[in-house]
Structure formats: structure tokens, C-alpha cells
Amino acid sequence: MALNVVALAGGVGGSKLVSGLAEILPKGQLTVIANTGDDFEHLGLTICPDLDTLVYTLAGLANPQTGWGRVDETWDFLETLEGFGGPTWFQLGDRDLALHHERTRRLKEGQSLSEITMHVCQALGVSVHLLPMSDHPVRTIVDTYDGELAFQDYFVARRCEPHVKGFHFAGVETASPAPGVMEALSAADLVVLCPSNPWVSLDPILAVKGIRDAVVEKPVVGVSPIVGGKAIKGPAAKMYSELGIQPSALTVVVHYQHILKGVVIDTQDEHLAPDIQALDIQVRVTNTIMTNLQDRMRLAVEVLEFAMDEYTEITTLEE
């Protein structure tokens, strides 16, 4: 039988598994479902960090040192405009700028962000089916101690650097997911949340209409974003910590218990296992890290032969 998965994800660490998935997954049974919580506009450009990683590690063009951007970018742009006084606290490289304009353009004149993703796909080679979680605004905001920050401003500007005490997404009341979410929740044999920020890069996805209920109908399987207590990148086991919560895989584990059926976590957190297992969640433990392609793909293969071990709904994968 055709295994079809859809894949909740934001940033490198997402993006890094979701292209593990896509190559080993046939082609028409991935779909991608992309936070675009963090989307912002700068310089009168709409900027989608989430989802652009996504299609730059698709396509192969990410910048293997950063894991975002593209790769062997330059920088004429943001010197000049450095020199102008300008604002250049967000890297905006030549070739990365060349598709924000094009996506302002093209929302200018009436397209979705959906039908503007699809075309960039097409354009750059990239056959999964990438979908942004809305094609309404919805952006992440981060409640911290030096008030309401945009996340961009908290992650970019700011560093990190504000103690957080929360998180809310404006105008996500409002917004519905965009054309192709809910089919293809409907029609997944299994969803996976990937090894991305529970608070910013997963929950504004979960929390647009309907996609939480849609995914708790259906085999969900996550791979841990924390690993020894740390985030291989990013912010998030700083977030646990001033949210008074341990950061380890076990609290990852806490925060989507009632999604959950089965979690994969790195051997450093071997220990973690029967704490995990009490609260009816199956483990796999395995090297989550993913450093290459090789790495990548090997993850993904244990993700899905855990899922098709745990659920016998999933009985076989088409090679």
C-alpha cells in the first residue's frame, strides 16, 4: 500500500527531516504542512523564514553552514544598504532577497500564498507538496518581560535575549488553513511532527482551525527537538527554562501527550523511555542528530519503521 505522510514542520531542524523524508518517500506521498507563524514584513517585502527554509532545503540550495538562506549567496544589497543607515539587523542575502520581492509582487496582485508556494516549487525543482499552514496573516507573538515582541524582532533583533513568559498568535482566530491542509490530513496514513519549537514553530500550526482535530484523528509520531537537555538549534530549551519547565524530551513529550501515539528521542535520553512509556506514548531511541543527508534519510527511515511497528493500520512501504 502507498504510505501517504504529512509532515508538521518549522526551521532547520524540520527541514532537515523532511528532506530525509523526501528521499525516501515516493514521489505524491509527502506533504508538508509549514509554519508560517513567523512570517513578518521588512522592508516592504513579506518574508517567510519558515517556509522558505523549507523550499531552499528542498531544492538543495540551503546554506549547509546555517541551515537557513541559501548557499553561496552574497551580500551586495544589505552593504549597501548598510551604508545608507539602513536597517540590516535581517539577513537578507541577493538571491534570498530575489524571491521575496517576486512573493510581494505577486500577493500585490491578488495570488495566495499557497498558489505563490506552489509556483516557487515548481520553479526551483521541488516536488513535495509544500503547503503553508494559512493563507491568511497569522503571526507569532512573544510575551516577554520587555512586553510583546514580533518573534522576528525576539529572534532576530533582540537575540533570544528576552526573558519569555508566553506566546499568543494574532489573527489566528480568523484564519482557516489553506486549500490542501485538511485533504491531506484526511487522507495521511501518518502525520509527523518534526524535531521543531513546540511553542513557535508547531503550535501556531496546531492552533489554525480545525488542524489540531484533524491530526488527533491520525497515527502521530514526533521526533524530540531536544536532546540531552539542549536544542540542537535554537531557542527552545531556553524558552522551557524561563517557562519554569525542565527542557528535556520527556516535557516535549508532556506538551503533545494528547496527540502523541508513539516519540522518537536521541540515546542520550535513553533514561527518559519509561517515564514516556507511563504516559501510554511508545519510544524509539535512536541518534536523532542529523548532520548530512545520510543522517537525514536514516532518521526518517526509523520514524517511519517505528510508525509501521507501533500502528498496523501502516502494514508496508512501497519501495
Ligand code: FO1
Contents of the next structure:
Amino acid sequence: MALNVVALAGGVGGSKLVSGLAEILPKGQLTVIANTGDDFEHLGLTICPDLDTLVYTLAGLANPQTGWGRVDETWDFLETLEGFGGPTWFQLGDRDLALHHERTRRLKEGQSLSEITMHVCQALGVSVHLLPMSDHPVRTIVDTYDGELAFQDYFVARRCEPHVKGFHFAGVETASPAPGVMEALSAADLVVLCPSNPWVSLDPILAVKGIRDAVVEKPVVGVSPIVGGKAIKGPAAKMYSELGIQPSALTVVVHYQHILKGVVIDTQDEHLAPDIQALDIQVRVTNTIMTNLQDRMRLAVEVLEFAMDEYTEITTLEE
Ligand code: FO1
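Would you mind generating the form predicted in complex with the ligand now that we have the form predicted on its own?
Let us now look at the entire complex, which starts with that chain.
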């Protein structure tokens, strides 16, 4: 029997588990719904960082140092732009630029973001079904003590320094899920919440009309992006602290308490298991740090086995 898995993912953290799942699951059984709240217009181009991180990772083209952008990149454009005094705070490599340029050109021609994403995946040999959460622009706004900041202004230009008060997702009220999103969720045997930032990577996806309600109907297993009270990458722990919440794997579980049936936490956080179980959420404890493809695959197998052990409606993986 086929196991249909839908993964909700942001950028660097999410793409690691997604690439492990893609290695393990037979072709056609993995759909990834990507956050597009990080998207923005820059230098006249539409940039979709999380979608691109997922595409490059799945294509084996991601920059291993940063996790975003392309491996074997050159920077002639950016260096030349700097010479003209242009804006270089957001680093766009020459090869990466080609993708932003082509996406922008196709958007102007009237193609949708999901159509363009499918085309890019085909061109780069990515067979995973990768979908933006919506074809409509949704923009994450970080409400800080320095005022409201567009996500990339907060994240890259301001290096996550401003103290966070909250978040909202501009445009989400009128955005509908991209074609294929609701169908994939309806056909899913399992939904995986990747180890992405709950506030700015997964919450935007769940805020799109209909997605949270469809997810709640399914067995949902998450992997905590917070290990030992610290985010594996990015500002998730800092955000929790600034919002007055102690960052921990337990906090992440509480964040998704009404969605999760099970969670995979790191061995460092084993002591939190009883508190999580008290919320009626099952726990699997393992090493969740992914430093290479072997780690990603092992964690993907653990997530799938955990889900299959816990939920009798999920039977067996097709060989
Ligand atoms: N992140 C940075 O911290 N600095 C950058 O200059 C930067 C450039 C960049 C270019 C293309 C791309 O797809 C992603 C890029 N990112 C950069 C990552 C991006 O900000 C992501 O939104 C975050 O990693 C959060 O997911």
C-alpha cells in the first residue's frame, strides 16, 4: 500500500528533513507545501527563498555552507552592483539570479507561482511534488519594538536584532491554497511538520484558508526545531524568549498542541517527554541533528516508523 506523505516546510531546517524523506519514500508519495511568507520583491525580481532552498536542496545544488543559495556560485553581478552603490545587503549569486529572473518573467507573463515552481523542478530534475502554500502573495511582517518590518528586512538586513512583539501575514485573509495543496492534504496518510521555525515558517502555511483545518484531520507528526533550548538554526529560540515564552521542544509542542499527534524530539530533551505525553501527544526520542544525508535519511525513517507504530490507519511503506 502506498503511503502518501505531506510535509510542511520552511527553508534550511525543513529542507534537510524533506531531502531525507525524498530519499526514503517511493516516487509520487511525497508532497511538500512550502512557506512563501518570506518572499519579497528585490531589485525588481520576485524572490522566494524557502521555495528555492527546497528546490536547490532536492536538486543537490544547495550551498552546503549557508543552506540557502547555490553551490559553486559566482558573484560578479553583486560585486558590479556594489561598484555602482546599489543595494547588496541581500546576497544574490549569478546562478541564483537566473532563477529569480526567469520566475519574475514568467509571473509577468501571467503564469502562477505553482506552475513556475513545477517548471523549475522539472528543469532541475526534482521529482518531489513541491507546492507553494499559495499562488497569492502572503508576506510575513515582524512586529518589533523598532516598528513593523518586512521579513527579509528583519531577518537579513537587521540580522534578527530588533526585539519581536508578534507576527502577521499580510494578504493571508484573501489568499487561497495553491492548486494541489488541498488535494494533497486530503489524500495524505501522514502530515509531517518539518523542523522549521514555528512562528515564521510553519504558521504562515497553516494560516492560509483551509490548510489548518485539513491538517488537523490527519495524523500529524512534528520534529522539534528547538534542541536543548536553542534553535538548530535561525531565530526561533530568540523569538520565543522575546515573546516571554521559554524556548524548548515542549514549547514547540504546545504551539501545535491541537494539531500534533506525535513529536520527535532530540535525546538532549528526553526529560521533556513526560510533560509532552501529559498533553496526550506521543513522543519519540532520537538524535535529530542532521549534519549529512545519512542523518537526514535516518531521521526520515524514524519519523515514518514512529508514525506507523502509533497510527494503525497507516499500514506499510511500499517496497
Ligand atoms: N539569508 C541571509 O541571511 N543573507 C542573505 O544574503 C540571503 C540571501 C538569499 C538569497 C537567496 C535565497 O533563496 C535565500 C537567501 N537567504 C539569505 C536566506 C533567506 O533569507 C531565508 O528567507 C531565510 O533563510 C529564512 O528561511
